[in-house]
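Next comes just one chain, in structure tokens: the form predicted on its own.
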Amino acid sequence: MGQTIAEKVFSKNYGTLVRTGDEKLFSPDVITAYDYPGYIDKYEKQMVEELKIDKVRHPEKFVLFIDHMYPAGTPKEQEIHAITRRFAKRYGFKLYEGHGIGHQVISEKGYIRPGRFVVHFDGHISTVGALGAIGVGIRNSMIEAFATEKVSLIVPPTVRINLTGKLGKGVTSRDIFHWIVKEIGPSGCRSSIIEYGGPGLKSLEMDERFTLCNLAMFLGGVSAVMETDETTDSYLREHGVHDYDQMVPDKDATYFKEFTFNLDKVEPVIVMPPTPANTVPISDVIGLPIQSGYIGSCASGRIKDFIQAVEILEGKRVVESFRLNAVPTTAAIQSKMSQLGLTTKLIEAGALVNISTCDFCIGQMGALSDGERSVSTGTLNIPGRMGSNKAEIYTASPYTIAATAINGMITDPRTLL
């Protein structure tokens, strides 16, 4: 019986054949976390004061990020950053500060390659699945990973999602994902690893693939992973990764469920408040007044996203009183945006281009006030996520956000392309 990609990754990590349902003690290839109160400060205290651990066996496995509350706006926020720096220095962990959002920086810095198993307390580490790795959020057992470099895990079942066809004009990977949620429901991949593949996947650029894997939790997924191909190889070479095996499933692999989606049929959608499960066709909400827009986050702040926004915005202006925040996922992406002229075009259109930070997604910056509505590529649209509990967040694609910014109301981007 053949193996899924997930079974191959976990077998590689464990050293012998493992199957879905097996409970094993795995040794993650990468253990990562970011600076957030109640997490990083807690881990440091447990390691130093409670467990009295002087050193870890393999400090090269650990990588920390300062990407929240960045730059710090209060002394308490700066204190969390200081704790993160101290934690990294004490144990010899690699720390990246000011490089951008860790879920993406970790791939840019060459830590991710096909077949690796990565753990974090945040489930959006599933982003690394776009490179044929498995990233799992293990919030309740993260201290176990820090202290022992081991994690007990039952290998989840795999749901296969086959993609066919090709996206039409004005349609993006955000639309693909939320279209899938609309079709199979927010628990369609519950407690499973989502495996993306098929001829339609080959039509998607790397930036689009990162987005699909990042959002796995909103299908109920434990994580997501993709077949590797020439597009994967190109990204890995660009980031200095050369020694790895391709990750593709065996033809006779066994899946918990299988679905097929034709990208030709995907149309722009909107995710309505108050949950990420509430997907509707854009036609249902055209004309709804909106006060702000946000293009960014670990899900959608990459070059492809800003190219799409500029396709709409170039030569036009954001409507008066509309606030459009453009926040690149990493500093490297921000630099490339400047090289490509995207930053200038966004500014000329009236967008506010910011440094890479998680803070717009969590309402630390650009906060919404009571009664305001925002269209966002952030990860969540629950009340209070981006400011006031009485504000409304509508999740959409960069195309849709740019079109909405021009008119001050939800607009089908295909009418402006």
Second form
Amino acid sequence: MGQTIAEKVFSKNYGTLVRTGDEKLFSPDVITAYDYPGYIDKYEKQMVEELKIDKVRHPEKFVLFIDHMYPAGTPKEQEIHAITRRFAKRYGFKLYEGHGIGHQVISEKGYIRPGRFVVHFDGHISTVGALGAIGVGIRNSMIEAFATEKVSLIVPPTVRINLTGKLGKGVTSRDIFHWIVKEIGPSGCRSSIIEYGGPGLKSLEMDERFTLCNLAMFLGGVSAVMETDETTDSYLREHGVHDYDQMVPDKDATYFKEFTFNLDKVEPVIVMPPTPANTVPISDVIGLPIQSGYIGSCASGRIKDFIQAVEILEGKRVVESFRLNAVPTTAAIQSKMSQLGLTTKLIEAGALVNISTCDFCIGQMGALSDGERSVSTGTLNIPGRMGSNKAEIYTASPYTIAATAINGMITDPRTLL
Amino acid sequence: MLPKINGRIAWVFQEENFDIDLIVGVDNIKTKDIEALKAVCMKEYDPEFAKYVRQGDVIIGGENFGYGHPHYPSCRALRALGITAIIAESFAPGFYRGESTNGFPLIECPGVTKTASRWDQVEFNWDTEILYFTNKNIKLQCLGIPKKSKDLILYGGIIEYLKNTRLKSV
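Requested next: the structure of the form predicted in complex with the partner chain (the form predicted on its own having been shown above).
The complete assembly is shown below, putting the previous chain first.
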């Protein structure tokens, strides 16, 4: 009987064949986390005071990031970062500070390759699935990983999503994901690994693939993973990763569910507040007045996203009543944006181009006030996520946000392309 | 010994994809003070919830309960008010992982929202995994609870679990 990609990854990790439903102790290849009050500071307390562990066996498996509350806005936030620096030093863990959002930096720094199993407390680590690895958000059982370098997991079933066709003008991977939520519901892949593949996937660039994998939790997924191909190879080569096997499922693999989506049919969508479960076609909300826009986060904020925004914004101006924040996912992406001239074009159009940080996504910077509406590529649109809980967040694609910034109201980007 | 689950249904969340943060309100998800959390817990659903709930009660949830970005204060508040378990049609995986790691009993019981009414009396049998509505004489078969989840409940959370099992022989 053939294997899904997930069964291959977990079998390789465990050392013998494992199947969906098997409850085993797996050894993550990479154990990663970012700091925020109640996370790394808590792990330090648990490791040092409660479990009295003074060293780990494989410090090279661990990588930490300072990307939230960055740069620190208060002395208290700086203290949280100081704890993280101390924790990394104590156990010999690699720490990246100011390189950008960890969920992406981890791939840029060569930690991710096809077949690897990665754990984080945050489920958006599913982003690494775009490179044929499986990243699982294990939440507060991270201490299990820190203390024992093993985590217990029941191998989840796999839901196969076949993509066919090609995206039309003004439509993005952000639209694909939320379109799928609209079609199969927010629990359509509940407690499963989403396996993306098919000819439609081959038509997507790496930046678009990272977006699709990043959002797996909003389909109820444990994680997402993609078939690897020459596009994956080229990204890995560029980031110094050469030694790996391709990740594709066996032809006779068994799936819990299978869906096929034709990318030709995907249209721009808006995710309405107050939940990521709530997708509507853009035609339902055209003309709604909006005051703020955010292009960035671990879900979006890559080169492709800013190329799309610039396609709309070049030679035009953001309307005066509108604030547009452009926030690259990583410092490396920010540098490439400059090389490509995207930064200048965004600034000339009236966008505020910021350094890479998680803080716009969580209302720590660029906060919304009561009654304001924002269009956002952030991960989440629940009340209070980006400031006031009386503000409304409409999740949309970079194209749609750029078009909305020009008109100060929700605008179908296809009318400006 | 696994904790006795025998109490009243303090609330039924019929809605699918319920965002757990709404139990204390998004404004309070960074609150650490347990008394403050108890004071706001379930206020939007029943302002007098804290007054009527008692030790041993349970909460019923719908499909994909815990969807979104779940945070811990809501369940801390529920536990502090006496809630001993959440029994739902199904749980979002991130929520399940987080709260089972805290040693909180989460039981998946297909059909539970169709049967349950507020203040029904229920009893859960850990061996047969049957939920018994004693006032209605209805029995529902729940899904199997993973061994690891049972261990975490038994030890009251991940730290004691690690100390008493995986780190014991080291």
